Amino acid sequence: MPALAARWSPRSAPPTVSRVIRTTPFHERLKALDSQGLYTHWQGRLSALRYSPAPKHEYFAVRSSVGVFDTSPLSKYRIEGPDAERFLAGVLVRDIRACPPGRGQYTLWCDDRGFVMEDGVVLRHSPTEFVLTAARPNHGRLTDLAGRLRVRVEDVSDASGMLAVQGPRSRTVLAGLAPEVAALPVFAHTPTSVAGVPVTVSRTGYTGDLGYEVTVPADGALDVLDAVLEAGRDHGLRPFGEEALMVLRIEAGLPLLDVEWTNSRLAFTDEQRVTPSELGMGWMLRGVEDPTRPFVGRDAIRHELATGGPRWATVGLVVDPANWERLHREAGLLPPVHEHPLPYESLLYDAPTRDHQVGYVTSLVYSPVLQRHVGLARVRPELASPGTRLQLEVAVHHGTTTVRACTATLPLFDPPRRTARHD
């Protein structure tokens, strides 16, 4: 008899089976608002693709009123100790020493060769305590880099949920629950409470709009979510999923891991790798010559900048809407305006003859608010100036042709409310 059968019979309790796919602290409530039941797996947790038949409705909730997105699957690390600042200054590309308590930074971290591994947001809570979020697990690497420094890296991913509240009415909704939120500038954060639950609210997000993220203890997540949903009822609040988020983040010029770049440790070749400058994040390198901050990859980045610069420049791309329409109508087709990013890279040329490839598009989508196709692209540095005319390769009737496009400054959509202070 097989060993398992010898230990178990239909009359006994079944053997324990671990759950591979988990849910977030907000899932129980959000699934009741989900008419589609479509999920992807984000770090072993269910993440809604969309809540309604048309993700455009969710998109417009964020651009015109307020939407909520469950960002709980993000990995979260509490980094604390007398050497915490010194540790992060040696890991992160952006200089954490310039970030005072109560503020945060969007940042990158690299390998020894100066290629980007991942990105995330770090919030500074005190001179010796930080919280870093990342799209993928990084606990092992962070612990290894800590070495003998007086710093502790704790994975607190399961201890809390995170709810993004985004859109022009997000301040009104949250300030009604926690008045301190109204005065927060961009990338500031504050401890407060919602529905009697202690939370941290930061003015951050991944939509390129006015928005906040609420970090809440897992056991209080539903109480906080209920309070936010009720406060947003008269403001058109609705949950939005990953499909709407992809359109929002492309308009905002925000890169995505595994789309705009590959973690350098997982890439097979250097063609799959990018440096901070090539990813469009060269502005983070201010002070790279400072010898008191020898962060991982610094020497390689300095060498890149001193020997001709990056191979690529990241730019925005805007497709000529009249040319797009004519191209398809002449083929007897309705011009497609789907709000779904293309799942593959599109090539860029300097002329319709396609003799010389000069770059490629990493993300391309139709923007409802801009009413044209826009994207994130990587081009040769000499072609990075805004307004440079290029040709984008597209497929029509089982063959390829090109449509006119031009480079543009990122972000492609940048409403003043994103950074404006409260009136």
The other form holds:
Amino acid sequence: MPALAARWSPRSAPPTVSRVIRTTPFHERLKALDSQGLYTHWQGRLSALRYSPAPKHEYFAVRSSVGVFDTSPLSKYRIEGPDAERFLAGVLVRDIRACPPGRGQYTLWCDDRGFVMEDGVVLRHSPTEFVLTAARPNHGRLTDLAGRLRVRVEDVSDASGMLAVQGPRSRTVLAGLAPEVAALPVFAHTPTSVAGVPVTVSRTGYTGDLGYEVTVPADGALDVLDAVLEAGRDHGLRPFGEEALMVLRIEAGLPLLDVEWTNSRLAFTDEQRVTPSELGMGWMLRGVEDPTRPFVGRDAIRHELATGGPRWATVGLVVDPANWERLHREAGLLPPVHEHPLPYESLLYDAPTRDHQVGYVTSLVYSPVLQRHVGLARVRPELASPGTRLQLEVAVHHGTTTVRACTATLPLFDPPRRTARHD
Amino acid sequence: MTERDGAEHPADLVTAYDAIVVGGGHNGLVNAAYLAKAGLRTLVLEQRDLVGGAAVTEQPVPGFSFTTFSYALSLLRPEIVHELDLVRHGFLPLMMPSSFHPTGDGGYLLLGDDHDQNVQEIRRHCPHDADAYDRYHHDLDRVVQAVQPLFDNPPPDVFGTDPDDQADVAWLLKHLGGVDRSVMHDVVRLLTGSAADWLEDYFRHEAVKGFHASSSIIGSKVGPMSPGSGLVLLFHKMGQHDGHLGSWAFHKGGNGGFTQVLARAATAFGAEIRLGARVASVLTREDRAVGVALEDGAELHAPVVVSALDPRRTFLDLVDPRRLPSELVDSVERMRFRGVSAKVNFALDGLPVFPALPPRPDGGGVDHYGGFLNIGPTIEYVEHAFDAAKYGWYSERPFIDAAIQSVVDPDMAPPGKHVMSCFVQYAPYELRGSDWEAERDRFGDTAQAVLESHFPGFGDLVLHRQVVTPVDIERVTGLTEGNIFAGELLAPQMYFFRPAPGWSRYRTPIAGYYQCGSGTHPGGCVIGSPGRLAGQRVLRDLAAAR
Ligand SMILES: Cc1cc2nc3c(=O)[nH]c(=O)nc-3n(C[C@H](O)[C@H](O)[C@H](O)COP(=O)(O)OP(=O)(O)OC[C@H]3O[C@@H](n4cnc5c(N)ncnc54)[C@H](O)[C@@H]3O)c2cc1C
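Moving on from the form predicted alone, kindly provide the form predicted together with the partner chain as a structure.
Every chain and every other molecule in the complex is listed next, the one we just looked at coming first.
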């Protein structure tokens, strides 16, 4: 792992667009490919909503060829020292001791009541060195928990850019630049170089497709991006923005902080909070009984599992397309197709009479690959088995009614190529 | 004779199949999938060595996937996708992000997914047309909404006397009675009038009208100024891939990729598909269908035979027309099939360049190639192109609906190379004083010259050119006179009258013999409804006989 510059150097300082909002290391080039100029602010950076008038084109690039997404605004923490493993084992929900150098994990961290704070990906670079990415700043929390352990937590967020290269052709494109990439299994990573710039390539992403993320020192970002664009040029590569990403990640069953749940530390009520099991991450709790691995929230989680279990189960939701059609046609409307996730929660009932609310939908969107509206939902655990028929409350003509829906396994879309080994 | 059901198969015929579908085009496959899904032992017989009919993807040059005939998807009914579980078998329509319309003077109209940007793009050419654009789409959408139920159900038998028929007629009248007056007027304007007249009522700019007129002549021996072109325009607006009416997609792997999905679905439901099996005739015994005879002499028996071919073949070739009511034979003889469409497909060494939209140095900036490239700048241009066809000749400056599918689906061509599908009109099936073998190359040159005039240097990019004439279409798929819809979309050949008065409900005068090709309601295009609705007919008849 090349040492990433931890301090500002004048050379790598990204240009500012306001006193606090800045641009990413890839911005200068991506901006030239962007006919829209539409941005959100993500962790103090401009993040493109889309690059062309057709976010669907960007979406299909990922599902059918290859797309690149600028994921630089993620917070990145370098965690290093003889006690780094012990430290992370005590902070993260998944057992980091099971993660050898060269591998990574998608993981969560909880508060002491066993409620989820945030999620992120940790890559292990050596027995004593890790890099953790998160959607929000976490430096304070991490250093507060370090105590007297021999570990250093460094915020290296600004030192590097991250480029997600996602889609069926991503391996071809990247392996052409760095042959080591070809053999990387899911959640493995490797140091390599692209265009003479030292980078880390990990087989990770937020699209549920075959894909990689390239971490690159900020001052080499444009060279790497240029090389990737050039390599992808004949493969239909296009940059994609947040609008396409939202559809991709819902299909992939990947939760989003502040949409699927609220950071427990910032929530007002337990209704806003979720446990790892309730978030659909019960699989991370393997070995939670192991006495050699106390982590923050463990006792509460054990207690939850021992006493009646989680309040909710996270499931996929599939809206019955015929019923959706009919409902709107009979009302004299063209059936709407929600290309953007609904900005509010929808409620789930066990019957059209709506006597018993049995769950809620956190994300709902039309999936082009599945040809129907799908969502991420939380239902009472006894209704979690795939295929359970439910009623989704929707508004038609200023009143509410319901449409048939049923639960489904997550991810909703899971092509074999996502995890397939290269042969 | 009246329509009859499919019961009473002679007991002495040993049958390995419950149903035989003749023709493995998309409608035959859809039909077979529904029959197999209902538990019938179903056999599809296809003359070629691949299924798909007019919807095939082939590689005449290694590495380049050509959609030999049909090339884009829109009208396919969504219920077929769901009922046949096509997503599981690989259904993947890649929505077109744009439509590109050169205006003939070096400029262009580029429309895409963003409504606001589309309105401004129209306004750039003509402020008057900017808000007309919204009204136009609103009115057209309402017409589609009114017509859709007719599209998705078999036409009622207005001539029938049984209570079922009368219930269907009552349903139709009730539906029409509920349609708003002004919408009904728009329906009639479209069904009887010309696209030019309809568009004049909204737009002023010649290129804006030209752009919207392009779908009014597809596959049809009409010009945009001919009455009847309104109907063709409306028909092409009936699709709704991603919920936007009239939107189009390229299926992954071309339209042949789509028919492969259908074949997988049909097989998964238990249907058997036999390739290289050309049917010579339908076997009958005592006025019932009992199976088919293959060209090689083999006989296969089943109590249900469904023809997925066009009406000429269904009624005049596969069975003995002398056994049919002469009124039906007359109607089928009279049916118009005048094919006027050809394809010129290219393998390209790179993307063409439109001078007003040069590519960026990084190769990007070519979003105008994501969907249809519409070469027919104005209504007059297209009408002039039509003139030749009236007198038995092909257009000297043809209308071209082009698509560079490899832009959205790079799997269609080797890296950096492209395939370009060009649907070219007008190319009448019968040429006066010559024939298509003699004219093939010159016709290809004519189309290529038009492309060269819009994309200078186009010729230098051409690695391979395939010219598909109307005669080729007929020879390969069996579509009479190369008519892409298996019978023109003319008012007297639609709805109650498709393919013939009294025979619009998928039965034939021969018990057990059914029809499900594009020559039946609602009509041509990759739409699947004929196959689906005919499947329902067969299954209902079998249930009634039980
Ligand atoms: C050049 C062209 C371009 C087009 N472009 C589009 C487009 O972009 N989008 C769109 O929606 N529609 C398009 N269409 C129309 C659309 O493709 C057709 O209407 C539709 O595919 C017809 O389907 P079908 O199943 O009814 O018949 P067909 O596809 O014609 O299938 C009939 C099948 O029967 C087989 N067959 C024939 N005779 C026999 C026999 N005796 N025994 C056994 N098998 C036999 C044939 O080989 C064929 O496979 C186009 C058509 C053409 C020709």
